[in-house]
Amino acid sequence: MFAERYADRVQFLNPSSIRKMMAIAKGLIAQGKTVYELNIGQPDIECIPEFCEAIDKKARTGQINYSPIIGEKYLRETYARYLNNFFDKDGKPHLVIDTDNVLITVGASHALTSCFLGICNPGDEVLVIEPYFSPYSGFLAVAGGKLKAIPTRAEDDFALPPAEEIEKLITPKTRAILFNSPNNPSGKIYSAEEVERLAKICIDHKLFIISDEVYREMTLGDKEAFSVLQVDFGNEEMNEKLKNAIIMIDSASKTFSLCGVRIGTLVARQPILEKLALVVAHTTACVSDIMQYGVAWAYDAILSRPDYLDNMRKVYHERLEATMQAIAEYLPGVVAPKPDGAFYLMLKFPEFEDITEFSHFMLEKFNLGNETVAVTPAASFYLTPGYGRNEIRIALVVDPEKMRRSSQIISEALKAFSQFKVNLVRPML
């Protein structure tokens, strides 16, 4: 009804599968059911305490004000210091970041949406490596653009295809290549060679390279993330072209368990930031000054005590190990590549053609001792038809024992679902 009242872009905007499962889970929890919410990357780890102290201090001044459209200078300075230190502490060569290279946004989602609004016209395309964070599609649709997939497969450890295969996907409408490392949902960390491959393609075809690095600190083993800021072609002309192509996205959400604070950063050369800051100004006016104050304290804190992040990585590693052991015990037929980073696992169930119905059955019609599990059906993480239909994503967002329990519940739910399907064709009362 009244469809003609709405802009064409609205038809391309749909709630993500992550949020759909979240809404159902919250309703069931309100009814008294215990739901292990593995469908969303909301850590149960307490946020960094310095943030709370800073918020309290700022609130007591009684002054909560507008901030500059580019963000508060003290946060931009602190973030630049943090980012440079991230590389310098281990002696890694990198592009040095200055305050003028940092734009503050309302989370990484806003950073990406502002980026797409700033670089894409309606009908333009952005190449993305799949599987990818499904809300990317909506962020780009707001700008009238569309994603185009660079396919990868779990069986190949989600390795990038050769450069010539990627280049076949480029058209006159292509504006950028977007990648996320460590990757949500696969946990893949792209190698230095793979990141350099993407960067060279972008230079050769005059594209932006958008590097989503919100899980930079979330490594689950010995493999470390390689940033687009570390690429060095050993050629001054190529390096200069790369500097004019880089847009790097970051967020305080996962690093500090501050998902609801909504503070993100966008890193690029100043001429790029000046254009994208105009988008920020005309979509949000400015970012919350009190939240920026708290996040600045959080970045300051980890510069003085890096053990906070070391301990966090240890927590996620323990959860991963417990989960992998539980999958081997309770779900032996499941294909579960061990992730290198972020805090998600992609689980493939070969016996299913489409696992969506089972995911809803387990959440809404099954319990084991009044407990069940919310997961995310993985088809929404792919553009390629048929990909991901028998996969789910789970997040390592509860303690090891609850992760083990979740695997047990999934195992029992699979048995119950088989009987449920049999009963569907039998006479009912």
Given for the second form:
There are 2 protein chains.
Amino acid sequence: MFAERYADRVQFLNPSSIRKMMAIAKGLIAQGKTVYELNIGQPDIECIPEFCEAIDKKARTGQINYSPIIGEKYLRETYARYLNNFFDKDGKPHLVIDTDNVLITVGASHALTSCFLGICNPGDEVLVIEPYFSPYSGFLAVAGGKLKAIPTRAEDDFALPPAEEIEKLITPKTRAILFNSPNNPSGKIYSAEEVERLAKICIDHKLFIISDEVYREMTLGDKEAFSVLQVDFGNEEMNEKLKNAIIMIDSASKTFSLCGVRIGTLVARQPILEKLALVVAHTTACVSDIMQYGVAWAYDAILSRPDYLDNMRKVYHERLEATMQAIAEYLPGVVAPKPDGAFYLMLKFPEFEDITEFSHFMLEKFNLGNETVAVTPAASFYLTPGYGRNEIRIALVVDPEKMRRSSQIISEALKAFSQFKVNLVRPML
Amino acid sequence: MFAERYADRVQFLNPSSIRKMMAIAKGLIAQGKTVYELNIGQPDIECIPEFCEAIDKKARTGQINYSPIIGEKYLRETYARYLNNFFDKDGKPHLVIDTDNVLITVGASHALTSCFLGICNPGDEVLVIEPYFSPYSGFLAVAGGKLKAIPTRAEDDFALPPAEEIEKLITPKTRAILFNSPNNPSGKIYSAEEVERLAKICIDHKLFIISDEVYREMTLGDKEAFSVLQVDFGNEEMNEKLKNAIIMIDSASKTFSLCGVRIGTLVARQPILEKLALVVAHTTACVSDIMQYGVAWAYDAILSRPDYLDNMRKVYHERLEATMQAIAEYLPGVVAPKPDGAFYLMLKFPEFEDITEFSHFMLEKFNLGNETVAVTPAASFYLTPGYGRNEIRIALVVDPEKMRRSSQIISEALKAFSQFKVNLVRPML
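Could I see the form predicted together with a further copy of the same chain next, after the form predicted alone?
Following is the full complex, with the preceding chain placed first.
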């Protein structure tokens, strides 16, 4: 009855493939099927216990109140302390941040949407390293903006293209370069030189550099993540320009296995922060005070328990090793580059043209002893047409034994799928 | 250094006068001053205890996880049950809602911004009854839209203008009529006939009717709120059209004294809900699972404890009576219409042209025994130029004794302000 009922931007918002699979998986689980949910980066690891103590304490005051637009001072202060310490402890040079550089948001997603709403007019563009976390395109579409890909490929170890190639993508509409290191989904950690290359381009073209560092602590081998806060041009003028371009995004979700607290942080110089805080104020009013309280205790706890992060990295590393081994054993035809960080694997199935149908078949029509696996078809992590169509992303979010079992299930599902397809094309009697 | 660094929409986002006063008040409190914070609708009443039990229980599972985009089923189900029961218990006819009609958001603010982002293109307009909750204009500005006032005035008991007057404001750009009953700041409860009048206009002009009902339970006398869900045209075709136009907004903040949980609800038919859920997914990804769990317990609790709301209403009613009496005693020149609902009072000071300077003077430069009062200058609740300039809004958020004391402080501050102004204009020696 209503012509043009919805805003134009809504047509560019689609449920992400991650969330689509999540909805189907949850439905099957409710019906009694065992599903290894490797489709979503939701760790099964128990959340940090100090969080639970803190929120219980806060709840018992009976006061659950509005928070300042910019976030609670105790969390902003603690996070600044945590981050400075994170770099300091290994003697890594970095920009020192303080409380005034920290804005609290409803998770990294809200930090990114607030950022895009704050800097992009309809029609503006943001460059992003491809493959990229697929919801980025919808976050930007809310502001009316459009993502443009800086392509990187598994066969080149996801290396960044030369500066000239990247600069060709810049137009008068370009507002920022967005990157994510360690990268979800590829696991790539960009080198110091690569991050500096991006930073220099941003300065030269007056762009913001948006660095999504939610997986900073999640390294799977010897390679450490290099933060945008660590860039040093050895030149005061350049460094000063960079400071005016940095927007760094972080989250409590992965670091503490607290995806359900919805607490993110945005780090920038104060004048930038104040503008973006206005967007926070006019999208969610403010962030939950009790969740901020719990997360502040969590950051504070790992300041005095540095082994917390080491242990978590060990857990993910063991899962990775078990999975790589299982893939070699059960899925010999699959190409699986070993990730440096985050907790995902991209698996390429060369025999497929499009893996979507198989992914749905495995989840919805297949089981091995009433068990199956949910994965994310990877095409949505690419903007370049055709890319990623024969790839899936799996998350290392269950224990090594279950990761092995998942590889076995995928292998059996592949056989069953071939049979299923043969039956489909067989003419009716 | 960066020309046009920020998106155009940011220039329309200003910290609300409520929040501006909050920031100053918090600063003074930190310095040791006692400030009665009547500037913000943050109840001092303890939150409902079942919430605390629930989140403690949930935290102890160690699993704080991503939630479905549309919200947790247990909360959507419980809220639907609560709302149907709220109307049923007094035998009030209403539209029955079910789980599929409920979307969970990060508070009513996020429900409203998601709604505006979902239905408004840049340049689109939304009509709002004036005076209105001032952050509405920023919520809409995020989507590029513009509020247009349906004026109502204290001297007419905030009565709605005739349909013809409202229809004159509608243009091809109009997308919705937004109203809030009980109204913040005026305390007005719109009659069944007034709500039906708005509903009929919306149907005739193919507009959404956005009904902000966060104060539904907060009535201060005998008059009950009339919900958009209670409209019945006695005509199936009209009722059907209305069902396709309704977007109802609610929140746990005031009902349970849980402003810091940031849990809101949006009620609409499923096709509308699914579109708006895409905006939620691309602004905040999802809503905190543990906060949803706590709020579900809260709604469930008051289903079996109907006196919970009665007691709360009694508390606010006592505060209102004490305040009305104190105003008559200490502030005889002030015009203070008695509100029917919500928990605010609008006070008009006829001797002032603009009350802003006095409000800041009282908060920042005045004290009575080291105590003072924070209020909200009311001009920001009006779009019509000049309106509300000699009005303030105060919230009934402290006990009767403190409400009385606040009136006394305002009275003394008025005397001190006169002296202050005299001194200012006295020529220098």
